[in-house]
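Next up: a single chain in structure tokens, the form predicted on its own.
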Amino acid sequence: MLGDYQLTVLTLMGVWMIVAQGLNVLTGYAGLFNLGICMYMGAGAYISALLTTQYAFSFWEALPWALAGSGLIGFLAGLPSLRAREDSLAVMSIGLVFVFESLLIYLPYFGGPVGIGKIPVPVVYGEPVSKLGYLFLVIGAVVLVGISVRCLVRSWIGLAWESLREDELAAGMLGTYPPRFKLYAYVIGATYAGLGGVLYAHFINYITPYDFGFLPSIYVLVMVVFGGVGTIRGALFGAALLTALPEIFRFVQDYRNLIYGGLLVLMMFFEPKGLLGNDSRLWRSVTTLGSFFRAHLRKTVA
């Protein structure tokens, strides 16, 4: 049986899975750069907790809701970032998780620093839903959105991303109209990620603004590179590695940030594709094996 630690550890990473999903949407198949995935995770977070703390919304009726507001702010924010190019659009989106982080601080409405507390969990068929219930409700989570990106990508909407990840200017000019497609990938990802803000509010029943600002993003950003930018098995990866790695590596308390800083700079620099990218050398031999396995299985059938 897995304790409480076991869960909450797996729990968490299922919502990194998930808002690491987001920001792969962004930058890893529509090419956008984006340095502020948490300010929509937040968005969702701090909706859905407004909504059944202050107006007596379920878990259940307040998500539709989160997710429609994290998709909101992700169109808004997406409008600015139209003009913006490459390193000007990573700076702009810097400045957007600042904005939004001060905002939460600043305003008493959103609890201040000190955040919302009190966060039910969902409740299903009258009973609060167990860590166990909520274990397979985020896993449920995942999988539905990897089904939903992997349908996106394979979709006209994903070879649109494709051809302006590739090069923006060929794009338009064979009919593609590159403002649509990345307001497209804006909402979507926002949505992700406040899928991922939601869930992360009602397990952990207590958020704050630091808990969404500029350094989370960067957490985010590191799980995707870490496992391969623009494939749905790195992001997983990433996020699941990179949740676990901190928790492994307690056992020498004093020395996990420096081991584990160590770790993702080798990786980088011997995978700068990360593991499971595309192109880098340990996906390769995952697939050269599957060749193999297949090639053996054909033979021995036949």
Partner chain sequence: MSTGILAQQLVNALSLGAVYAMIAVGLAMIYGVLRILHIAHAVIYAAGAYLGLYFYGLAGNFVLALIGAMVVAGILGGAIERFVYRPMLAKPRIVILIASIGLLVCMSDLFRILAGPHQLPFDVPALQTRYGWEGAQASGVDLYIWIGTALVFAALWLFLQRTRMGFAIRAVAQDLETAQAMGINANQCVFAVFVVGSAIAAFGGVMVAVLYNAVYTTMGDMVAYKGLALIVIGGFGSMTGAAIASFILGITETIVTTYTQIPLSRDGIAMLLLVLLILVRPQGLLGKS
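We call the rigid core the largest set of C-alpha positions that still match within 1.5 Å between the two forms. Positions refer to the first chain, counted from 1. Everything numeric in this text was worked out from a predicted model, so none of it was measured. Compared with the form predicted in complex with the partner chain:
- In this overlay on the rigid core, residue 244 has a C-alpha that sits less than 2 Å away from its partner position between these two forms.
- Fitting the two forms on the rigid core leaves the C-alpha of residue 267 displaced by at least 2 angstroms between these two forms.
Alt. form predicted in complex with the partner chain, vs. the form predicted on its own above:
Left out here are the partners and the other molecules; the chain alone remains.
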């Protein structure tokens, strides 16, 4: 059976998958480059933590508020971002995540630099969820998020995002109102990240402002880029791989940033589309292999 350690790693993997999916919606599908995704994750985590510790909400009562709250933060952060484009947008997202982190550190209401502790575990059927139960909860959330992203991307919103990403001017000329769909992307991406934050807070039980700053945001970006920007499988795979890697290679722990940074540079050299991105070497061979087998299967059946 799985020990506590494996359960923890697997659960965190799920959490990062959800946050990565949020960034994927924002950057991969809508093409809005963001270097501060953990700001929205932090919003969800802090709202849920505050409601459950200070105001005696249960996990399930706090969840909708936390999701709505992180969506609102996404909306508020999206408004100024409408004025910025490309490079300014990227720099602006760095600015916003630093302002957010700084506010959390300096306002005593949010617990200051030590953060918030004793965040309760969710209760199901009158009993606190076990670690295994929590893992299933997170897996359920990952599946839900994956399915909803797929539906979104195939809907008219997804098509509008794609056209915005490829050519904003042309999309605008054809009657797609860019600010509206950009704000959709901010709200939806932030809500996913917020969900990840809620699940993180109630699993770790203790959060600090530093968990949601610039560097963690970069880790999420690495995950998405590594797996393949703009694909659901890429974000899932990247999050799983980069959560597991430091655990598998314990000796790597000390050199985590060195290796993450180095991998990022090498990745950009040899496979800028990500390991499983559309048109990457690995994914091309997977799809060719798939079609080969399908053709073979059809022949044997016939």
